[in-house]
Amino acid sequence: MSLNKIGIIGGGQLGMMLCEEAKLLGAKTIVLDPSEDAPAFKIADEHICATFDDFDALEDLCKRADVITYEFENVRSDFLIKLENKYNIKQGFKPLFDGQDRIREKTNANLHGLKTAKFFDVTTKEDALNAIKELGYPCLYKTRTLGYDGHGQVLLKSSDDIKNLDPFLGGPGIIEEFIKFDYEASIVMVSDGKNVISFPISRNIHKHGILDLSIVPAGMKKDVEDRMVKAAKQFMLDCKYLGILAIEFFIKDDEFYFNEMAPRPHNSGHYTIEGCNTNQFRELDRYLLDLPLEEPKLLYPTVMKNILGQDVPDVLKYRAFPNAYVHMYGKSEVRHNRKMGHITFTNMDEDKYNKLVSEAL
């Protein structure tokens, strides 16, 4: 049976871009999201407006689609386990389940050959003090679940910062070694179970814990880049993860450290739409539709800029840059630090981008 309709759990910008690429492949889409004005609803052929913990609505999505995917991590994996036995959830629940808990995620990375920062499971203040004693300052507290874009994180630079843990203690957390890394880099891969394709690595620059720029090529040492790609692909194969997986690494000298992973399209991979011969959304759709994967190649040096709520007034200035491709997500409410869109600049490197920004803004 040919697969022609993709069901997507989540209707944000990632779901929207999956729908856009599915249309180009001749496929239909149906999206589930609780927001009546979800960006993907404007593109999808059908939609279901319901909460993500509405099991009946999720099952309705599965019944009405040939294959199911998810565009964010916080889908209930216990629901997917039940639905996976009856419907075609090709990526399965495992990459989602493994990535939903930072202790589980990092333990799994270590078990499959990826180095991480040292870490400790923390619930009580006593746990926290013991972890800090082992690691020293600075170190970093994170909630074990539901953290994103810097939320649920506390940088501990001295004993004066321990009081900042009070809102989180009592719940599951992790304290990890602070890696004084040179930069962060991420890799996006897609696997059909036999082969793993990977997109060129991006170097990521954050502001206030939120991705600001992705720069490709990343400017890594060739040896480090080759080892990182090989290790990431082997990790995906060893874990038997299918579909898409993005991994963020910290790069320090000639070493790379697993930070976190996401079994969905990734913000740092948005550059692939214009920067490569194929893109992360298209290749995930190809996998879902049982189409052969295409090996990605970088077409131009590329810089991707996130447009947050506070950046919206400057979009016209960015649009005036050469080779600028503007993607606005159609979100109805503009808020500070909310991701409203992104702009990709091809034939662009970091120095040229910074020069243009300083002149324009």
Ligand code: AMP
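Residue numbers count along the first chain shown, from 1. Remember, it's a predicted structure, so these values are computed and weren't measured experimentally. Rigid core (definition): largest C-alpha set, two forms, superposition within 1.5 Å. First, how it differs from the form predicted in complex with this ligand.
- Comparing the forms between these two forms, the C-alpha position of residue 23 differs by less than 2 angstroms, with the core used for superposition.
- A movement of the C-alpha atom of residue 340 falling short of 2 angstroms is seen between these two forms when the two forms are aligned on their rigid core.
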Second form
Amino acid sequence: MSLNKIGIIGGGQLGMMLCEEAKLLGAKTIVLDPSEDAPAFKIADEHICATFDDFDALEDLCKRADVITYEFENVRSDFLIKLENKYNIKQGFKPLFDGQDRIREKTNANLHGLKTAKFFDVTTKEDALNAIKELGYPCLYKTRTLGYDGHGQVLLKSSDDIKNLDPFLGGPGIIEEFIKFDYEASIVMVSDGKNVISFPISRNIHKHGILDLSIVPAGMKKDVEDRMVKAAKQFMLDCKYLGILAIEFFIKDDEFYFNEMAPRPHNSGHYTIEGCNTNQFRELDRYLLDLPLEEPKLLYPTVMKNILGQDVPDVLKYRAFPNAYVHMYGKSEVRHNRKMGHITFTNMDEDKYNKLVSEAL
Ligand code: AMP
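Could the form predicted in complex with this ligand be shown next, to go alongside the form predicted on its own?
Below is the entire complex, every chain and molecule, led by the chain shown above.
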């Protein structure tokens, strides 16, 4: 049977861009999201407005699509396991489940050859003090689940900061080694189980814990880059993850540390839409539709900038740049630090790229 209709759990910007690329493949989409004005609803052929913990609505989505994926990371894995037995959830529940808890995620990375910062399981104050004793200052507390963009994190610089853990203690958390990294970089891969394709690595610059810029080429040492790509691909194959996987790394000297992973398109991969011959959304769609994967190549030096609520007035300025591609997500409520869109600067000559990048760094 040829697959033609993709069901997506989650209708944010990632779902929206998956729908846009699906259309370019002549495929249909149906999206489930709790918000009436979810960005993807404007592009999808059909939608279901329901919460992510509404099992019947999720099952309805599965029935109405040929193949299912997710862009929302906190879908209940017990629901996904049940649905996976009956419907074509092609990536399965496993990569989502493994990434939903930081201890499980980092333990799994270590087991499959990827080094992480040292970490300790922390629930009580006593656990926290023991972890700090092992690691010294600075170190970092993170909630084990539901953390994103630096939410649920406490930087512990000295014993004065321990009181800042109070709102979190009692719940599941970790304290991890603070890596004084040189920079952050990420890789997006798509696997059909035999072949893993990977997009060029991007160097990521965060502002207040939120991705601000992705810069490609990442300017890594060739040897470190080669080792990182090889290890990431091997990790994906060994874990038998299918479909898309993004991994964020910290790079320090010649060492790279796995920080976290996401089995969905990634913000740092948005640059691929204009910067590469194929993009992360298209390749995930191709995987979902049983089409052969295409090996990605960088076409031009490219920089992607996120447009947060406070950056919206600057969009007019940015779009005057040549080869600037503005993607607005159509979110009706503009909020501080909310991702409202992104802009990709590409097809730059080397001088312009170097100037933009040196200003950014
Ligand atoms: P995360 O939620 O784990 O992606 O962390 C958000 C941001 O906090 C990262 O992008 C890093 O800039 C910073 N960060 C997280 N973990 C560490 C660490 N172990 N050492 C230093 N910085 C970190």
